[in-house]
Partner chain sequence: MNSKVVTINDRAVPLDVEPRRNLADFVREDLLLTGTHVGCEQGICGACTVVRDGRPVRSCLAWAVGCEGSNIRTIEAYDDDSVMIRLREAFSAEHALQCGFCTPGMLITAQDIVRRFAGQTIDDERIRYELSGNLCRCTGYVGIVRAIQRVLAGYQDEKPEVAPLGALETLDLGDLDAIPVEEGASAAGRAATRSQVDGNGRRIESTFELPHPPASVWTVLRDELPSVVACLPGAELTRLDDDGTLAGFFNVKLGPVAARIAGEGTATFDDDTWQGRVDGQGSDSRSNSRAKGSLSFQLEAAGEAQCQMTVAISFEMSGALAQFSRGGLVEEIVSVLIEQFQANFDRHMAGEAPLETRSLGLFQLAWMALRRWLRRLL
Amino acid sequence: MKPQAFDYHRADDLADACQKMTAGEVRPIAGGQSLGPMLNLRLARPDALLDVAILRELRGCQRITGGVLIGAAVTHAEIEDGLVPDNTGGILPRIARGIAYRAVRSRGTIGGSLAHADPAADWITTLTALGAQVILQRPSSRGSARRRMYLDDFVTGAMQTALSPDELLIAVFVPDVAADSRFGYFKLCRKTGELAHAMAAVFCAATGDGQRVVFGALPGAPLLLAGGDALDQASWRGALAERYPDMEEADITVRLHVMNKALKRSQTHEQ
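Coordinates of the preceding sequence alone, form predicted on its own:
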């Protein structure tokens, strides 16, 4: 199937991109690895595509207080190859390495993946567990306005986010991960490169009760458990049953298995 006809625009800079976002139904595109298939299947029918891949403001990375700011148009491959400052003890490049295939990683971007909000995407589950935030920008009477949101607030459902129609995801803030923190990640796929059927991430901060467990690849937004009960298996089962009362026992069992694998990896540093 071919996509519905659309206009194509390129932005000169970030301010120009934000302004162009106000002209009808406009979808920003960088790598196009997520949006492209949706266009071909006509699940997305925008009036225009706005090419933001070359915007300098979306291509940089910057160390700031408490973490690293990664531009939305940075590719998975660039993170995999160590071209982005890694403040996570290897978590970011390890996750990037497991995304689909190299050809996809060379084009797909971290911002595009988050804005697309596929429940089975690696970055959403991982970065929610790490407590990451997204930076959003929109035009305003004073030029532009920015807001910052935690990922668990940003992703509101399957393929749904808190992005306004005229808003652009411009960067991701990844907080510093202490060296003695623990992280485990596991996803269940039929074969390498396919989207996961179940996935989970476990993060335990080095100090305090900073425990975060995230279930991905669910019918809706990722399911986050945080705090002292986050590592309790009964809490996992209860949270799944509460969110999805119609979920079959077999599906819950599979997800608990995946969560246990992620937890084991966090305890043994298995990759």
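Having seen the form predicted on its own, can you show the form predicted in complex with its partner chain?
The text that comes after this line covers the one chain and nothing more.
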């Protein structure tokens, strides 16, 4: 199918982009690898698209104290290819490599994936486990207004985020992963590269705030369990049942299985 007609805008810079977001129903688009199919199916019918993939301000990265800043329009392929400094012991490139297909990774961006907030997307689950933050910007009478949020606060539901309509996700902050940390990730897809039916991430930090496990590809936002009990397998079923009291037994079983796979990978360093 072909999309319904829309206007297309390019922004000169970030300030211009934020300004253009305030004019009517404008949808920011970066790689368009998730929004594109929705446009083609006419599930999404915005008045206008605002192309932010070309903004130089979103196309960089930087190693800073405590972590790495990744611009929102950095693509999965660029992370896969090591163009972003890896402070995670290989976790970022490995996750990037598992996203969809190479031709999709060429265009799809880390910021677009997080802002789109598809529950089955890889970055949301992974970066929630790693304790990453997003940096948001909106126009303000005083110039620009920025704020930061942890991912588990940012994603509020299926395709729902804390972004306000005139706000852009401009960067992701990924904290350093200490060398002796353990990480495991597993996703269940019907076909290689397809959106996952179930996914799970396990992160045990060598230093800092300990253990975090995340159930992804749920009906809504990722389910994060943190702290001492995070690796208690008995608590997983309870947490799923509490969030989704009517989830079918088979679906719970699949998710526990996927989490156990992720846990095993975290213990054996298997990829």
